[in-house]
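For reference, the chain that follows is the form predicted on its own, supplied as structure tokens.
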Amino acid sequence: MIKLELKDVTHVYGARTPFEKTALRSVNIGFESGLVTGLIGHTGSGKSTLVQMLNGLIRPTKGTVLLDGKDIWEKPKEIRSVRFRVGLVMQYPEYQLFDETVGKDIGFALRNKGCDPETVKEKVSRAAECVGLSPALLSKSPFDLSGGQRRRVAIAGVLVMEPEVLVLDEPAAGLDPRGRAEILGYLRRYGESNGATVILVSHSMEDMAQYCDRVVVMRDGEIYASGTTEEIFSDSDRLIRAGMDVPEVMKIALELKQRGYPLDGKLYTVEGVRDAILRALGKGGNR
């Protein structure tokens, strides 16, 4: 089921000025409940503008943004309520931390919403657990934590609202491989356990291949391609034409195919290539 949808959305910055720039052109795209959708595109493709429209930070010049089939701008004075339902985590969110303890920082939005202290405490604990923060850290200053831990605090500060849609702009940027895997794994599990719509923006093709159910490719303010992860990554030439790269493991698989190895299957993940190589060597796969 489509949870969040853009219909014929166009956005122009600096309209009717010498600096006029069209960031999005007649974009039509829907994001489904319970799925992780990856959003990729080179710099200037329109990703950031699109992301900020999803919870009403930017209003379209033309077109409609629909949440559960209703125009989020139908009642502009109530746009704040949309932001509780569509959580947005911008790039490097740890720089936005400000409160004296981790627990208070995570619970800020709930207190701002008027929730009672017991509800805040319960939901803060749940959100912290969701991103792998131990209870002992809740009483510490967020500024005493490591960079990866601060990233978790910032993400928990959005998860605590239990958003129906979770939009994340490069949530694993700057983290080491283990940190990336943990953060992205937590986010995928949040979507699965809550039936939430998760939209993941990343320049990492490996992240797209590993964690997304669907992928949307943007180019010059338009939707260049959209489909399941397998559909998108099965056409490497199309990705390259869009100015994108392909996962490193996929490059290895393509090189092996050129050398005559009969590889097939999901050649865009480590597991998929491993199984394909084992099958080609006559040792079976999926083990």
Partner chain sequence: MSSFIETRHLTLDYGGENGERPIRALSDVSLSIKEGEYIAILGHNGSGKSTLAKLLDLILFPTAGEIEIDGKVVTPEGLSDDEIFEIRRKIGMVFQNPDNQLVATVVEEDVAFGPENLGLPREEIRARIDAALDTVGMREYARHAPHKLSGGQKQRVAIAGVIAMMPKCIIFDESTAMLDPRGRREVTDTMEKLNRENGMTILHITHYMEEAARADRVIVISDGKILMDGAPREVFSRVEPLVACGLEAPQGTELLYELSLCGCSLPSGRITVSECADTLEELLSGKRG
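Same protein, the form predicted in complex with its partner chain this time rather than the form predicted on its own?
Only one chain is given; partner chains and other molecules are left out.
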């Protein structure tokens, strides 16, 4: 089932000025309910514009955005209610923290929604747990935390709304490998346990391969390719033509195939290639 859909969406910045720029051109794309969809493309491909359209931060110049089949701009005055249903975590979200304590900052969205203090308290501690923040941190000032912890606080500040759709623009940018894996793991788990639709923008093909069910590739303001992760990665030529990098382990697998060794399976993750080689050696897929 399609949860969130863009229909024939075009967006132009600074129309009729010398700075006019078309960011999106007749984009049609649907995001499947309950799945993790990866969105990938170079800087300037229109990703950021598309992402800000999903929760009504940008109103498309042309076309419609449908949430559960309903146009989110039907009543422009009520666009705020859409933002509670479609949570958006921007790039480097730790810069948005402002409140005295971590707990208050995470609860900001709920206070905006008008929740009572009891509910706020309960949901804040649940959101903090979702991203692995210890309860002791809730009474600290967000400005006393490390960069990685601040990132989690900012993400919790969006998760606290328990959005049906969670959109994240490069949630792991600048983190070291362990921090990366932790954050992406938390997000995947949030999606699974809440039945939420997750849309993950990333520059990393490795992340796409590992964490996403579906992948959308954007290029020059248009959808270049979309499908299940397996479909997208099985056509590696198409990815390379779009100037995208394929995961390193996939390059090795492709090289081996080219040298005449038949490998099959999920050749875009380390585990997938490992199992494929073990099968080729007749050792079975498991250890």
